[in-house]
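For reference, the chain that follows is the form predicted on its own, supplied as structure tokens.
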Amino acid sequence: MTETLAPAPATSPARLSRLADDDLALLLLIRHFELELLRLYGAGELNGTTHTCLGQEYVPVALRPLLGPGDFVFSNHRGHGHYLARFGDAHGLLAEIMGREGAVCGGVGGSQHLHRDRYLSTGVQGESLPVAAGVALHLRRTEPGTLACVHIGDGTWGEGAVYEALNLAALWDLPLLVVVENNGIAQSTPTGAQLAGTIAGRAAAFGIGHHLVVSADVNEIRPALEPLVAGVRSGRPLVVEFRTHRLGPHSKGDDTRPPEAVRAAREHDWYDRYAHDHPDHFHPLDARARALVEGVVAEVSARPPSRWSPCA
């Protein structure tokens, strides 16, 4: 078992490095897509629920080139950024959430439940981990060099299925990458009130490696993860824990955090930090992303409702 620890975060977040255009464009696409979802819900244009990844967009962006088309990605209830990083398909995703023609799953999956190629998401906490372990076993036997990546949150460590899956991953040397987006709160419960010990300690109990990420800098995160992900492909399961910040509410407007917690999340948010550190790079691409998402919303909103039926 190996554990790699990143430096502890400074009092003031460090300056972010200049990103490649495609990385910044993807970050901004996810940010403005999520903001538009909250606006659409507030305007009564959407039904059901949604859980945005505001503040956490850099996690799937950092992982994007490290995952190939043969890899499986299992997402969770807060998965729009995972989907957009995988496919870049804002039209299909919004159509799914709005129940319009051209929806990725015919409009029946909504915000949380998506299936496309080797990508699956679910709103059931912990459900994906045992499934991902089974897929990883299949990949080890039939497609060596591919892996199963599963995204979970800090609250999911209260589910027994997590430990059953980790046990099998360690016993069978599965190519399983567990990405933990630890934003410090499980819906309305602070992590310290629901998680005894540490995520690193729980991975260590199974002899599984743990890598902690406290940076929000894609250029810093990605090269550190690249050799570790290569190790997963050879049968060394790994838990990568991102200490991140949930900028928005749990779902739509239900934010129970005290003001200081929300303020701390905003102080660490990559969006304003990058705008401050690289204004010449940020503002043109930000304007482009805003316009792109506005165009997506206008086009998808004009589509007729999806007519998909399992009996068709």
Given for the second form:
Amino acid sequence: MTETLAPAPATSPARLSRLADDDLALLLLIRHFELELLRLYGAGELNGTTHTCLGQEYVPVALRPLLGPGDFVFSNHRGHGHYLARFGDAHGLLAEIMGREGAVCGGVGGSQHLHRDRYLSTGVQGESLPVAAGVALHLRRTEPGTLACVHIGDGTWGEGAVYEALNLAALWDLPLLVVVENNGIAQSTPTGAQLAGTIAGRAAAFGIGHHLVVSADVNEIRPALEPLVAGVRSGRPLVVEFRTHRLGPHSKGDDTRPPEAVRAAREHDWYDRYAHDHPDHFHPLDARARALVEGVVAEVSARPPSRWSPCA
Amino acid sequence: MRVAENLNAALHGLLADDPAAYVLGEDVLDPYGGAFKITKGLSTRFPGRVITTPISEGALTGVAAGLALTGNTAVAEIMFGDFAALAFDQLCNFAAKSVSMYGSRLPLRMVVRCPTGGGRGYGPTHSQSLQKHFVGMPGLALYEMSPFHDNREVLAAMVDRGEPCLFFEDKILYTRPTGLADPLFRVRRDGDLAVVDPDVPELAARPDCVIVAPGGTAHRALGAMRSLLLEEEVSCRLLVPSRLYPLDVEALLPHLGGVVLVAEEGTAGGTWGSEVAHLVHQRVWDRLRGPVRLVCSRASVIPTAAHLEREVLLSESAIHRAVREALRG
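What about the form predicted in complex with its partner chain, after the form predicted on its own?
All chains and molecules follow, beginning with the one already shown.
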């Protein structure tokens, strides 16, 4: 619990291992989906706003086989990757964001309010943690062995709801997995300017385990998490902190970081690193994901608007 | 039977009838049984489904929503309704939104109980009537406990609604008997609405004034009706809806006359009564002798000292005066 929030060393990140085809394909699907969204916003084809997970795609990809259909996943404002990792449904998600027929939630929820089966996202920071605690309480009693997983960011730790829920999770031995994507920046505020102490220290205050992930290599992250997630299933809540990098802006064009900070994030980007380390594996799957997303955009854009009745 | 006992029995009934029902809140376990003893006996009879929580109103409301989300029925107690402010985000941005913001209806069987109101000297932060702050939130229904509505029935109505409900419980009402004790009046039910009229058919048929009041104000309205009848030969009808929002104004209309007054304990400004008045004006403006009158507590904090508290809170005599002024027109 003595770790600090010092920036990662300036040395080049380690070589990435070769991924399974489905993991790489999913990473690339999320990447191209997010890039396409930014392009569509730039072209004025989307309403409102969005928050892309560029650079953080590997978090839900690493978790994907560790979570089963009986587990609940609570996502947040930066949740496209979480949704795609769970359902692979780029059509439904894009239709939701574009307000087209076939939208997951009829175009009502949009980018940050999705609900499907045991997946739910909300746009208010920290709000989902107490709800997830209630869900975990239900699961512990009626479906032992399943868990509730909540994705939050480093900025979310400013919300009191987080601590109220962690207290309950520890008191009640809840199967609650808190996944923190600490990308070092809360909208425009560097973590060092908004978070005193450490996330590990905060988890420790409740007697909750904390696992730090600094790697972006799915093959390294996943086996380390496997026994820990099994522990969550037997009622040991856990905070998993990914030290990650937000490649893009907070939402659309609102990146005020100095160029060196953006450059540092880029140096850690799994995408360029994987292309460099495994070009033969990368390029055909990258081309395929790009074409797939282009096809999704073409198809969904041509759909009629979604329909919904306000009194439903 | 006292209203508190009726409510306690209603919670016993809910837990007995519905194996997926939970009651949670601060200090709700036996032998304490809640700050107002409403949950007494529940944890002994239903261990495991009555859950005591830390002092975390936001979290316990969120947990209730999580239980509701997974198909359970959750009744959360906020020890003093004032503290519902700490759960506002969970109520407004999660529970009330979730029933409709995901494109299709997501039913949540969830009731948040709020002991409400002054008159017990608890001071500015433990005496408020916060109903008005929750009026007009789509997906959130507001109910108020009344001496004329059986709480088991009201609980069932809230649960069956399939959306989060706030239940406002006037603290003074806890200690009052259920039903009507005054022989001058008789009460009948018209659906959700309790209708109280003088026990003389000629007076009941043509009331001089109709008072609309939530359950917590009903006894003060009845006291004013008694003195108006005996001292001034003014006959009033009292209408007590169980659900305050969304209000079924159509149900009120057949019982209204030319003079209508809304009495509530909330402080003046942006009140539930102004919502009622607007709805009534829209429908029967032509039938009214004048605008609907509003009588409520003064726009003030609620003091602790009894003599000061009395100056601020809605009183029987204020209702009496307001009716007299309304009739003078």
